[in-house]
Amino acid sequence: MLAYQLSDYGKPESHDALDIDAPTPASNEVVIRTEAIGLNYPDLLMVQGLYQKRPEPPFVPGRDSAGTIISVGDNVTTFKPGDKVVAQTFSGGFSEQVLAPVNRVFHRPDGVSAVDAAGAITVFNTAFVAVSIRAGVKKGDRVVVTGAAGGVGAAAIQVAHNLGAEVLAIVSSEEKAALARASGAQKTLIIADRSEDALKTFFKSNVRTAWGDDRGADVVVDTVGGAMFQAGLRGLGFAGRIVVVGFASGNIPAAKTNYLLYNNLSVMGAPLDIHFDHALDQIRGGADWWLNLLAEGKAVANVTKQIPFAELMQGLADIRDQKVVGKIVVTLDPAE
């Protein structure tokens, strides 16, 4: 089977599909065969060696993959041959069959592809564990999302949107604008200039105020980092909570403590996978209520892009040079 095995990290350019052996599940493991992949942007860490996790090559990189189960090993109970499923696994998806572990594949509903899944999988973890598990969003809630057309950003907004919060979304251009109010944003708002003080003085008089009052905003959902994460505190109000969920400036910002106490606000991590070790149930229960919301049409998972498995790291170099709005998803043919 094919599948883009690293020899050493490197380039997306630097890397291509190889033969290899196809893997054989072990206890509590299955074997999917590949219909959909999707790419994120951890994985573009991933394949460089920047990810805080670095498995020692060979290995496969690629965390999100949707297909059909072919082969299951021991004690495996709740998965069968023919099961349409979604995975979302550290490593290995980047291939035509996937090994997953149980604890890591979801049962896809009818009315969800393959496509859609492999596109939402990571994203929607992601913003169920942001918005609902760590800052417990609800009905009538405030909630801003930065970098609101990148693909956990549109997410964030879609979970938010679908708990009952009034949701604003920080762009940078009309045309993310766009996409952020398909997702189910209430109020956009366009940012051009990104240095510091402009951001904070923007967020002041202009996030603070977005809802015809300067109570501010409940949560702040931020996958910028940077000066937007600094900026992010100053459209908080009164017990105002933000969420750390990524930094894709790529500038890790610290927060001043004093500025907490006095404003009685809360900084709180999202990480995705140690939910997986630590909050199962939570993750599962997430995650068959956002995939019923696909099948009912409740929520979108924004792929606006598919290209063919051969350009797989293509489509990661679009993604490091932000050429992609939305979800990007690779397809293959089910029949191979």
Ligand SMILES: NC(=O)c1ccc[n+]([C@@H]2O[C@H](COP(=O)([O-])OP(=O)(O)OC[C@H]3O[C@@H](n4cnc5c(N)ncnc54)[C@H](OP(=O)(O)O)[C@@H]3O)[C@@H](O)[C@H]2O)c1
Given for the second form:
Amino acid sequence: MLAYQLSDYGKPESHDALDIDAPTPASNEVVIRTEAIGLNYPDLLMVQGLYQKRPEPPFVPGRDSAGTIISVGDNVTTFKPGDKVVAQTFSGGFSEQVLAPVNRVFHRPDGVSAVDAAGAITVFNTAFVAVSIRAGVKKGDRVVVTGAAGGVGAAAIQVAHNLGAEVLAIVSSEEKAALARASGAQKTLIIADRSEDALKTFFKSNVRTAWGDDRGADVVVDTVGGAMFQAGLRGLGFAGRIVVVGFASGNIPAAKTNYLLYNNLSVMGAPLDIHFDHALDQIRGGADWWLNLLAEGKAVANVTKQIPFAELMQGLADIRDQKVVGKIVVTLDPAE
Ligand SMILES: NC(=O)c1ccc[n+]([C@@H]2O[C@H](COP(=O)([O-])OP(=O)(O)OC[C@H]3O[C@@H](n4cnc5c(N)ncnc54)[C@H](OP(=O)(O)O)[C@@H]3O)[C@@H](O)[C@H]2O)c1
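Same protein, different form: I have the form predicted alone, so give me the form predicted together with the ligand.
What follows is the whole complex; the chain from before opens it.
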């Protein structure tokens, strides 16, 4: 079978698909015939050796895949060959067959395609951790999402919207504002100037007052980091909380604790991967919930581009070069 097995870390263009042995499942694993692979910003970091965890090459990267189960390990009772599934693995996804631990595999409801499920799994699971598990967003909350047309941002809008929140999306262009509105944001604000001063003024004078009163936002879900995080604190009202999801700007900010103290604010992290270890039931409950939202048409995966397996690394290069609005998904011929 073909797989992007890395012999070394490097830029996306330096990796080719190789013919390697097909996997066999251990007792608590399944093997999935891949029909679709979702590409994410962390995949881009992983192939370059820039992700927080660095497996020793050779290894196959790739976290999001969907397809059909072809074999199961001896202890697996919840899946059988032929089941339609979506998986979120730590690695191994960039392959025609994916070996997955059973706790990272989810049934795909009728009406959710492999393409949509693969495009959605990391971003919706992350959004669920950030918006529901960590921030505890409930009906009527005011939620600001930064990088709101990005993969996680658009999913965060939809999770918050479906929990009954009023969502304000922060984006850098009208094209991105349209995607944020389509995801369920009631309000969008555009700011292309990413300098610290411009962002702070914008959050204080435009974001905090966007609802027409002085209450401010209850929650900011920040996927951008850097100056956007610092500015995000200015958008929060009493007992506001900012959720650190990622650093798409490439800049890891430090929070001034006096500002948190004087304004009664909380900062919280939302790491998806370790929730699989510490809160698996909540992740699985969340995935069932948002997969059903997709099936019922109450949420969308925002897959804007599909590419063949041979172009997978070009897809990661496009994410690096900020050419992608929405989600990019690799499709494989199920007959292969
Ligand atoms: N917590 C977790 O477990 C977890 C899981 C998945 C991803 N993440 C992280 O979350 C972040 C967002 O991921 P994503 O998949 O949503 O990324 P994405 O699709 O590339 O979107 C990132 C958004 O950030 C904004 N942005 C602002 N400054 C940017 C810059 N200098 N370069 C690139 N984008 C910039 C862009 O929106 P505008 O142009 O509108 O500003 C862009 O749409 C990443 O740091 C990723 O590593 C965390």
